[in-house]
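Form predicted alone, single chain, as structure tokens, below.
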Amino acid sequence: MTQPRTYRAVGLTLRKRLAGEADVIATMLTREHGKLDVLARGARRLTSKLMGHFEPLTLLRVAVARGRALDVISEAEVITAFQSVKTGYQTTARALYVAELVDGFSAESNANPALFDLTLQTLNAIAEQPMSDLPLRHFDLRLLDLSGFLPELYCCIDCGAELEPERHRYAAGAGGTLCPDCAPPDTLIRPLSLPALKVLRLLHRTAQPAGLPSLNIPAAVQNEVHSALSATLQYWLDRPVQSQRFLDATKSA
């Protein structure tokens, strides 16, 4: 079947380059069509109606034209700019974040709904809740799951036994979580704590970042899970996620 020659769909900008003199080439996340390259002709010129329309974290309801090399915006209008979290380096850092990590990890043209739901819900809550990580480390979880890549929290991912209470350890290239007695061979085995696996079961448990109960976990459980989540994540993704550094600067600062 042909495909129709313009289509329509909602979009989160996840980040821009510059084309030619006054074009932008925008990498949206879009629920009808998953991830898209979009040229927006004339986007920068100051006389334009899309200027200003494609800045990282804008969420939009656009009409696309097919292209031969890319597809063209014909029009385009902002639903909202996410402003709340663009008023801090913090909040700013966090929905980076967000946006690196769903960019890493989207397939071009592949529908994900449940991602796009997931990145729009992370970043109400970071608006909601900007000094805590907790949404972060929900949505680290929810993005390998949707990914097809969640990590083992309740089993050995060797043998298969049953994790026993202070009886486990954890393994980003191996799948998930070990067994004491299991050690596949080539793989990073990190200790992991019940403090940390019982956050890590909750996250997984916890089907949206507002459904998130208040707690007050101590700095080192935090870290602790955030380096699994870390670990897994940077595995998949094959490289470091850049957007941490300035995470950790903002919080250093």
Second form
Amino acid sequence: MTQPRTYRAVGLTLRKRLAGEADVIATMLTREHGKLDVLARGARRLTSKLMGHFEPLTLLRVAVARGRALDVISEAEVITAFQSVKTGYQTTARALYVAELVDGFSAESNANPALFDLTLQTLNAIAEQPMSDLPLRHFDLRLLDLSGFLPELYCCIDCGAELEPERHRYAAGAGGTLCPDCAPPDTLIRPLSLPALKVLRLLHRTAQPAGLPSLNIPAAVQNEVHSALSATLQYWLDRPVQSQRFLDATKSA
Amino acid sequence: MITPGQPTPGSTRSLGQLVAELNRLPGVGPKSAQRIAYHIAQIPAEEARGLAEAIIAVKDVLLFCAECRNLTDASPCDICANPQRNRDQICVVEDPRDLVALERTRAYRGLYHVLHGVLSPLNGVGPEDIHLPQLFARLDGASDPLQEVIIATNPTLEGDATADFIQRRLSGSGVTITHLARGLPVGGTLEFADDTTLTRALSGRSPLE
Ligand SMILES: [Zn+2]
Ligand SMILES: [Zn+2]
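Now show me the form predicted in complex with its partner chain, since the one above was the form predicted alone.
Next comes the full complex, this chain leading.
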């Protein structure tokens, strides 16, 4: 059986790199074909129809021709460039945080429509609540879930006992929550308060960012949730999240 | 094909080394590196020595202008030292090549500031990693009152983020902050312009004089 020589897809540009004189290689997350690297010939020429289409965070309808090394864009039409999230460097960085993690957790050519939908929903949530961290934390947990790395939040990952209130800790490297009696070797165990655990469970239960209740979470609990989630993301990613470093570095600015 | 760093049958260690070094240059792939290496191997010794000396001289002599951060052989650079330039205008560019492009137009008579990069969240490049602190220090410490800062970053996601960062940092300082007009490329047509370009062309429209 031979594959068709061209195919169509709807995809979000996650990152781009420059190639050749005026070409762009874009990493796209498509609903139909998962993550793809595609070559956009001449996309940096001012006269090209493709000019500007492959900036990160652009949703495109594309026609792609299969190539030997890389698939090549034959047509591209912008559906949205998410202008509403690109209104400032902070919201842009938040949206790029989503793009970086989706890129890191997606396998090449492995379709994950639920992850694609979550990504677009999160970008819309950032546009609606530019300075709220809750949509990002929801994204963190749902991304882990949709990638098969959901941390345990109800039982002790070591002995299996159901967690009792106020008797729980968290270890990213062990895969989630622990009871106070268990301490698997070689894992960093952190305290986890009951409010933080409840927020994590709530984030997990909420399918879409639009369904998140408007909560007034104390800063200390937010920090605890953020730190548990980012430790988990980094554990699976095995490298620091660059855009998180950027967000930290520009927080006070 | 020569594998960088490895002696290959029919090649030598010194050629392999040269290919490996050339291959690290931007835009030079393994094939081009090999072609350039064989070319260098065949040119007269003086020509090759001239090339090597030019590379070393650039590293020995070239420095950042203490004022505008452009690359120069002497600081302050020719532009900063030129009394004919307007000292109350600073144009902020990403790269020395952008400065060269603007100078080529002969349409701008103010000073510059070269950032040597852009804010890049995906690459972990923050404000401290490019020459932004030097820009703010320069503006805060300016002895002559500054009229205008022209932000001339590229119209890319990262260029825009950098422009926004500068604008927020300078807002309230009393200086006029402007941005290069962005819109339709010369020779382009409305039909093929994407929404982003059209939106910007509309918001950046200017009165006909
Ligand atoms: Zn246990
Ligand atoms: Zn200078």
